[in-house]
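What follows is one chain in structure tokens, specifically the form predicted on its own.
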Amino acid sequence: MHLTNSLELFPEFAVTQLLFKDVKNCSELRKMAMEGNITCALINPSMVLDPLQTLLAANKAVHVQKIGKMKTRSLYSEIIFSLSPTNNISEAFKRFGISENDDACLVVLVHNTDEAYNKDDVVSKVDGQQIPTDQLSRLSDLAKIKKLYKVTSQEEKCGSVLDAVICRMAAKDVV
């Protein structure tokens, strides 16, 4: 039901994803995280192509945050802010924060590979069906993914979308 990946430059941490529809308390759940009640990033699925893409962003937050050049206040707030393709971060919080109205979430924790975590916490509070996470592209917004990161169908023939998204992703901070 869940993926848990270790991060290949920071072995000592892993990442777990766990996602969600029919989630009747969005709106709770995105007030515990504002409050810090909630240690993970709460993000809105169908802004989201695979699993890559967030575990991605993990990895990037991880490591902004050992070299202290994080431009959020924490990790989780990071892999948010790192999954958008531009520099906004109150942009990059609406588009993949998860908001009021929505229907599905998808949970990113990171910890420690040596140390136990509890996901069954998350799980707890979230008021709605667990699914596997490779699921994850039946929730996705294709149309809005590819209007949001500027996918042009000239890149589609040569390489994926989920590519071309990576690609915005890694390259928004020095372009």
The other form holds:
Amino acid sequence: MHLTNSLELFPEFAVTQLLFKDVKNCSELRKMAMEGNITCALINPSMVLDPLQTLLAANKAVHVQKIGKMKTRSLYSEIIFSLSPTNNISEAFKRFGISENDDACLVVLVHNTDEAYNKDDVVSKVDGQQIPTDQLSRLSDLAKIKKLYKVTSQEEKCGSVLDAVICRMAAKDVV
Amino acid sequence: MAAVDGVGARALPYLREAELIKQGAEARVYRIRFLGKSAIVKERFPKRYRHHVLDEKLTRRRTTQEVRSILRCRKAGIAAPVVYFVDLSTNCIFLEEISDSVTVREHIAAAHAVESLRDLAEKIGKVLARMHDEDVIHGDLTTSNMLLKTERSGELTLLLIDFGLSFVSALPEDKGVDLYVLEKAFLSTHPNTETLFQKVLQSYTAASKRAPAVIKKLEEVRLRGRKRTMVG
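I've shown you the form predicted on its own. Could you give me the structure of the form predicted in complex with its partner chain?
Let us now look at the entire complex, which starts with that chain.
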């Protein structure tokens, strides 16, 4: 169901992703996340093409936390911020965080490699049905993603939309 | 001298175990596993023979410039490796590993007859014309910095790599020098390929409206060398 990846650059950490559909309490979850009562990143799955996209965002978030260069308040908000192609923080939360009317949710957790993450804690808080993370692409809104990341048809000639998205996330700090 | 400085201890823990595949004057290139993918890390190490403030500035600029140019090329449909992650604190770039590929250098060296390389020459000319139309100057065009990847369809894609010395310029002068550098590298690595390189230039000219001015500059540069001023 869930997907756990180790971070080669930070072997002490692992990232676990869980995907839920038919979520009924998104507004409540959002509130909890904002108040810091739920320690995970709650992401709008329509903006994610592939678990690799969020995994890269998590990797980058851990990296900037380690070097003390976070632009937002917590590791989890940094994951959401890293997904965004722009440096506008509130815009990033609006686009990539869950909003009140959403009915699906991608949960991203960063935990110690040797400790099992507190899965039950999250699962019990989400009022929805967990589905395998490899179904993520079925929930993604390709047109919206292309528009937000400004992916042109020309660029699709030399790679996938996912490639284009990944490049923009990685290059955000240098352009 | 540069190589000696570069041999210093591998500072980054995740590169300690990594397979070193190339060591240059400017950077070390490793092959690693990164988030479940095979990736290439290009690490620009500090050079102790330079003043450290200057060194940091130059290294940082080349790292960011490389990423910018790759993105600019990809946006224009020119194949270049996907950038996975950039670590500006250590000047490391994590790139997609291009599997099933050979360098153009290897490809030309393995070819039996120059005639069989006409399609390749045409492709190189076209890609460079498109790159120059985007005002990207590669800065280090050689046949080793071009990869040929065999797609699943059997088609060959030409990829540009190593944008470390690249910059953005619309000047025909800079584009002419870019081609001149390639011409020098091409003819010295691959003897008796003058007609093949002519083919590259023909294809370049056919593919870009702005080519005549560049070719004119190239002819000028041939007469005087790539440095414009004779100072120093």
